[in-house]
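Only one chain is included here, represented as structure tokens and corresponding to the form predicted alone.
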Amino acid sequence: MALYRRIPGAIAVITLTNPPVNALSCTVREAIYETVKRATADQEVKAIVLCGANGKFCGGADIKEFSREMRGPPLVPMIDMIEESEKPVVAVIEGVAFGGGLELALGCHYRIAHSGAQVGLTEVTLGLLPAAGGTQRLPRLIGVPAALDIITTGRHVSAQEAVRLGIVDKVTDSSAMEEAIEFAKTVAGEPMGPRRLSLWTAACPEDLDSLLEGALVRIRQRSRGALAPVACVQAVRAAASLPFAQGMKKEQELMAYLFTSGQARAMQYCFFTQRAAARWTTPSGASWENTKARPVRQAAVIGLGTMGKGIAVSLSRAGIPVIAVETEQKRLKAGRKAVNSMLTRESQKRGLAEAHLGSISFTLDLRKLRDTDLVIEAVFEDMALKKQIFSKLSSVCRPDALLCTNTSGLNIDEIASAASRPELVVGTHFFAPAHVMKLLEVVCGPRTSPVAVATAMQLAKRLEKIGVVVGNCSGFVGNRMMRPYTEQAYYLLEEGARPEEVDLVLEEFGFAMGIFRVMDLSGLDVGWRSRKELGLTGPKLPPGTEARSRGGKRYSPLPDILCESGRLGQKTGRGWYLYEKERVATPDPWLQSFLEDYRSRFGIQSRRVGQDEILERCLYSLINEGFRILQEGIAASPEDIDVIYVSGYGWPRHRGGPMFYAWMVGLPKVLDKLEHYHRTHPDIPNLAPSSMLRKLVARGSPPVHQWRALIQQHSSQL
């Protein structure tokens, strides 16, 4: 709602209450209505101040009833009505003014913020446009170029760059509120005509066209086939070249194309699902409800590699103390060298004071570990090393101490069983670069406590961090999907693709990199040596293993001869592309000669590979592991499997995550297409559709949300 009262000096104070950010509802836009239409017409009222209760102005429209018929007042008339208003209406802008909430402000005569205040258009992170006005009068207020850059990205702007733009008319530390009041009372009386911004026309640079085009360019290769940034660009191109009532009616037709494609859908969904991941649940019943954390008031990691100096420097960003251990005084040297300079980066790009960062202390001795809440592994994958360090740790620290182990897919139970205190041990696999990349998968066992999963989560949201709570097997979820993705891009190379053939049709799908650039760029050692410790190659593969088999399934040995060649990736210069020039992968004609020996030496019958089947084989043998992982409850949801993927692996948001993709494609589909790629392709097992998919598709294909009635509960490993 929108409380109203009448204050001395004339002023209308109209107060938006709709816990927690005062979003645009049915209830809250009639009441905004109402209150205006009050204010103006009572004669003892001179001027209008508009606020929101609880420090914070708007956050914009109220996503649940995207879903549903629109009731109520639309804001257009209403954003209108304000501005039409004879009486000065001026925005308290505290806390936030996203999306409906800043083009609300907008429609205000001024704006006065406080200097902790955010504003933003946020709508094309979910898939849409501002189409309240904000496309037509944030250009016409400060310009196209600043309009554009805000509006295509929705990214937040802090009240010192929105008053340097103009967004805003004043900032104070002290009461915005306050301020406005006595702001309201100066311009009571003032024509309001020269601050309606409808009237404005907006500033164009002289190269408008070239400028827009430029614009779609850099968007295009950024955004990867998302439609709402390139729709933000047009919208900004009427407010430029069009009058206001015919940019606003540009402005309609472009979000009615928005809002009923599947992308916005899938926006959204990532949306909600993103905030359902934090409410996770264990087969016992024991959620965040009833589940409380321990508090970590000091934390401690073991190894300073490229894991743990990420971590150690995301604990100290959120300002819990940490304890850094090494086994070598020269690995302690360098990583203290590496964590403070990458503190030092981190506290001038944040604007940060030392005092917002917990301090780091570097040691060689465990024992100082003996006072932590909280102890997170991060050495090499070995389990013999991991389990070495945590029955070091169970003598060492505290009885109550969490101890996680980050580890991107060793067996969570079999590293606990080398702790006195198994139920008290966690996985915590962060992804690469640490202190950067949102998503903590929380592994889970059996015998691990609802506590250290609380504790691992309630420490995932204070890093800032998306985490997911998922069961224990080889690869967990993330990586596991991730197998039969890669196997089928190998499988395609043998068959006659080449690697930027593979890799276009994924980044035109909307991954920022295919899938062979993405490995030159972590390195192809990194699987090899996953490879290696499974027996699949190296010097634990027995003699007389068959080149092309594994286990009676089809194995592509391609990856292992590149290693074996010294063909690493990015860090060599060499891997499934050539790299001579500041790190542009660049198709290498030796690795076609090689590609073509191969096939020579097997007797492959190279063919001309589509680009239909390049997607299917990559993206339904992925989305059928993820099945399987439901089936088995190693993932409560598939929202947690599409977190995952969204948070993690650069699946496109767009597409919504890989389950609610299969869905929207079309179950039977799916089913149809992994049927006839596994007959032709029988020595593949993981092509062979899973049983929950099956049943999904004789279920009539329900939505994602229904998915979790039918898995197996009995079957969780969580």
Ligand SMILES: CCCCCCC[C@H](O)CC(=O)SCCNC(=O)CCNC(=O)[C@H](O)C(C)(C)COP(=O)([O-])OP(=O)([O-])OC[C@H]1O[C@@H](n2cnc3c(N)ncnc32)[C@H](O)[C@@H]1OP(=O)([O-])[O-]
The other form holds:
Amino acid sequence: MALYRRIPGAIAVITLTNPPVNALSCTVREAIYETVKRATADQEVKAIVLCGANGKFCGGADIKEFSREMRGPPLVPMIDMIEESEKPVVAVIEGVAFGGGLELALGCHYRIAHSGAQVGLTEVTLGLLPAAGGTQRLPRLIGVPAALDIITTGRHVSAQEAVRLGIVDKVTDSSAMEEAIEFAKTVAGEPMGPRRLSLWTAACPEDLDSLLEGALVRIRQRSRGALAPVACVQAVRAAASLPFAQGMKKEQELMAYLFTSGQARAMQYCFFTQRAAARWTTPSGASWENTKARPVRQAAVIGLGTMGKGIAVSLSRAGIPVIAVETEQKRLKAGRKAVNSMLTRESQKRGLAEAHLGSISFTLDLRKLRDTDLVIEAVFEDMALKKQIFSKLSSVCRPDALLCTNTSGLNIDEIASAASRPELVVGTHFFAPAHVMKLLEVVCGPRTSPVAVATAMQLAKRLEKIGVVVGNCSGFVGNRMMRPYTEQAYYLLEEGARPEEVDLVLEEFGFAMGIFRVMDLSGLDVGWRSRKELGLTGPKLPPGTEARSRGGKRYSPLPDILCESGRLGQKTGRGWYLYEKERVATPDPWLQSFLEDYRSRFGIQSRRVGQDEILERCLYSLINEGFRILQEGIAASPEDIDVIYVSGYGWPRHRGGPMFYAWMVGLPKVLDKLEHYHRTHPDIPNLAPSSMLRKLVARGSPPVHQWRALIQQHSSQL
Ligand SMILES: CCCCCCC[C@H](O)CC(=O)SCCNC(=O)CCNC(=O)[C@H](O)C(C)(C)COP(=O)([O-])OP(=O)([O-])OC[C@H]1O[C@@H](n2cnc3c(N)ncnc32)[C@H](O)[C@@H]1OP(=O)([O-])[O-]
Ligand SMILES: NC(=O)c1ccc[n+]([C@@H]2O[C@H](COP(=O)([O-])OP(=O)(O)OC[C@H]3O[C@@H](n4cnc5c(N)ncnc54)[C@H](O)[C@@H]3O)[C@@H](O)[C@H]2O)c1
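Next up, can you give the form predicted in complex with the named molecule of this protein, since the form predicted alone came first?
Following is the full complex, with the preceding chain placed first.
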């Protein structure tokens, strides 16, 4: 709702009151109409101040209403009514003014912001465009180039930048409300015509076409296949070239097209599932609601390699003091140098004051960890080494200290067995680069206690990451699902495809990089090392093992052969591609003839592999593993799997995540295709449809949010 009060000085104050973010629900819109009408009709009122309760102006339209039939007064005429008011309307922007919230403020005649506030037209992140006049008013206010950037990226703009750009008229460190009231008194009685943005013309560069073309190129690089940012460009073009009324018509047409799109549905699903992941539960009844996290005042990181450095920076950035431990002086020195320069860059970029950073001390002595509340181990992926460290930590650390491991897939319970307090051992699986990537898989072993899970999830929040609780199995959720996906990519090469063909299909789907480019970037030796550990190749492989089979299942030795010949990816200048110019992947004729020789050596008839087959075999095998994970209770819900893939594995947001995508495609189709591919390739067991998928199809393919109820909780590993 919206509260109305009159205060001395002939000012009416209208306060949006809809916790937690004052979203513009049907009731709020009705109340705004009513209160603005009341203020304009009241002879005693000379100016109106519009603000939000609880220090937040407005989080925009109520997204929950988008999946229901729209009721109540629409936003556009409501904002027009405010703009048309003869009495000045001043918006008080505290906290946030996002989406429809900023559009509402743009309909006001003046905007006063608190210095801590943020504004933005964030609709594009929900698969939409600002459809309450935002695409037409913002370019008129700040010019086409700046508006184009804000509308197509949906980025959050600080109050300082907002005043620089002209989005707000004034920024204050003290009370924005008091400032606005005083300001309103000074403009009461002035003519409001010049303040109506709908009457302005958008400042536009001479070469509008090349500006818009450049934006489309960037959109294609950032989110290929996404409809909303392209529609945003079209709407801004309308603002630059058409009168306001016609621009508004264009905005509405484009919104009507986006509003019912599968992409908008997928992105709004991502918005809610990301928040739902924080509400974790385990079958034992422990949950975010009934388990209190331990406070973390002091943390430690063991190992300052690729991951440890980023983890230390994340902790420090959250204001947590860190002790970083290495094995030898040289590595310690290199780690310290790298961490310090990362922190300097970070604080420059984010404008963080040094005082807000947690101090980092560097040591070779594990005994310094006796007062830490939480330790994160990030040493080599070696079970014996990890067990040795957990055993040492048990004697050094306080008995209530939480011991976390950053392993990418080793058995958490085996690591815990080396600790004196297995119930306080938990996996905290960060993703590279750890100070950038949002995902944190919180891996719960069979003996991990609820308090350990709660503390790790609380830590994720403090680090501004998205924590998702998963069960203990090889590769957990994310990496486990990647394996069949990667294997299919190898098999497709064996059968006749080229790396660039596979990558193109995946990139057209929306991944920023195809799987072969990704492997070249992270180094082919990473997977090679783990296959050697598992005895799939290298010295542990029993003599006489068939080249293309392991344990009766199909195996591709292609990546092993590449590694043996020194092709490790970008770092060696060649892998699945050739890198003559640093980081630029070009198809390699050598690889093409190598693949031809390989096929003839093993008598494989090369064939033209179609784009549909590439996409289906890669994605459906990954999805099928997701169903197995649900069946085994390694993930609590399909939503959790989707959050992991969207926030940690570059799954395109406008596709919702693998499980959501499977539902959008149609579960019967996914089942049918898997059956078909499994019939054709009976030696690839992963292609055999999981019983969970069959069960869901038999139950009529219910929507994703209903799957959780159908999952057999008794098999849960959480
Ligand atoms: C044809 C039809 C025409 C329509 C016209 C459209 C006009 C317009 O252009 C469209 C929009 O405005 S689109 C909208 C554009 N707006 C945006 O894109 C802003 C989206 N919101 C945000 O970015 C963040 O929530 C904030 C930064 C506002 C707060 O962050 P924080 O402090 O970390 O808090 P938190 O944990 O994030 O959220 C707390 C709770 O509030 C919930 N909730 C939040 N916003 C909601 C909303 N708008 N609605 C409903 N609910 C919303 C959220 O789900 C959560 O509840 P849950 O039960 O736990 O799920
Ligand atoms: N690199 C990735 O992309 C990635 C992603 C997620 C998880 N992980 C996991 O994170 C862990 C670390 O991986 P990484 O890539 O950072 O490894 P890395 O090889 O880059 O670094 C490991 C560091 O640990 C140090 N170390 C080894 N033994 C030590 C000891 N006893 N005490 C203190 N320090 C010791 C080494 O000196 C080295 O600096 C592994 O378990 C890995 O599986 C890696």
